[in-house]
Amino acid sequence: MEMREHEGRIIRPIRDEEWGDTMALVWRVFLRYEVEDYSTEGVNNFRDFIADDTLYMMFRQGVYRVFGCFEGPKICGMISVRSGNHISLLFVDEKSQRQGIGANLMRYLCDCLVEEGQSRVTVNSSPYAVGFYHRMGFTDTDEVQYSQGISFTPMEFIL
């Protein structure tokens, strides 16, 4: 799926030159809303993950897919998927939250996955995002987990 327009915003795969702005958005939103749920180790691991050159190379090779929601030239939200059907990151800029951007990014990704023959999508939700994923129809597949300073709830959505 190439591009989708919704209420003046466009959702599409991000381009190579948009990687830096996309990860900067992720880091800003993480620091604003999620950092308090993480230990110092978890914050460092998250920062290292989004700044990792290997992740960027996987993106350039098409193995790690990232989609953005744009208002004009500015990215206001993003979603990424790895391992075929696992949501890795979903972040919406603070000024754009509660406007349906996260839900539209999720629908866009799910449509892509259905086209590819996937039957479900998974996520390890941060504590901050559990309510959002439940509203989107995700169900918990296990209890809250803790790994490398990061707390998360494994979830899935049947497509």
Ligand SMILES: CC(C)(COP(=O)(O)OP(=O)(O)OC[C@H]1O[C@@H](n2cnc3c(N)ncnc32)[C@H](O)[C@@H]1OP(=O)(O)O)[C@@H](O)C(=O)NCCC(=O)NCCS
Contents of the next structure:
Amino acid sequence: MEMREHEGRIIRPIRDEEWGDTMALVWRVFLRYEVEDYSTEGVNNFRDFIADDTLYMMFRQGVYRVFGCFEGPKICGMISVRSGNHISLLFVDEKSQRQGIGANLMRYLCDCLVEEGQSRVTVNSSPYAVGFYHRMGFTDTDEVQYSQGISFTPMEFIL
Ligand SMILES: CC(C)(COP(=O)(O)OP(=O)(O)OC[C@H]1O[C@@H](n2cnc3c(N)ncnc32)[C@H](O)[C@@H]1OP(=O)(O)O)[C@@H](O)C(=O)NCCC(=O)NCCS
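Alongside the form predicted alone that was just displayed, please also present the structure of the form predicted together with this ligand.
Full complex below, order starting with the chain above.
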């Protein structure tokens, strides 16, 4: 799916030259909302994950897919998917939260996955986003996990 418009905002795959701004948004929102739930090790692991050249190369090869929500040229939210149907990152800028952007990014992604023949989507939810994913209809598939300084709840949504 190429592009979807909603209330003046456009959701579409990000372009190569938008990678830097997209990861800057992720890091900014992470520091504002998620950092307190992570140990120092977890924060360093997260920073290394988004700054990793391998991730960028996987994006360039189309293996790691990233979709952005844009207000004009400015990115205000993003969602990424790996391994075909696993949500890797979902971040909405502070000033743009609670306006339906996260839900619209999610719908866009789910529609893409249905078109591709996927039957479910999975996520390891951050502690902060558990309420959001439950609101979106996700259900827990396991108890809270803790790995490499990061705690998360594995969830799924049947498409
Ligand atoms: C989680 C996040 C992506 C939600 O984005 P958003 O654009 O604010 O979400 P929406 O406005 O689309 O909200 C959709 C619904 O979820 C609810 N919701 C949003 N955030 C919520 C939260 N933290 N807890 C409980 N419910 C939440 C909204 O009230 C709304 O409910 P409604 O349909 O009854 O109105 C955003 O808060 C964020 O970037 N958080 C920090 C990063 C993060 O934790 N990402 C997840 C990584 S796995």
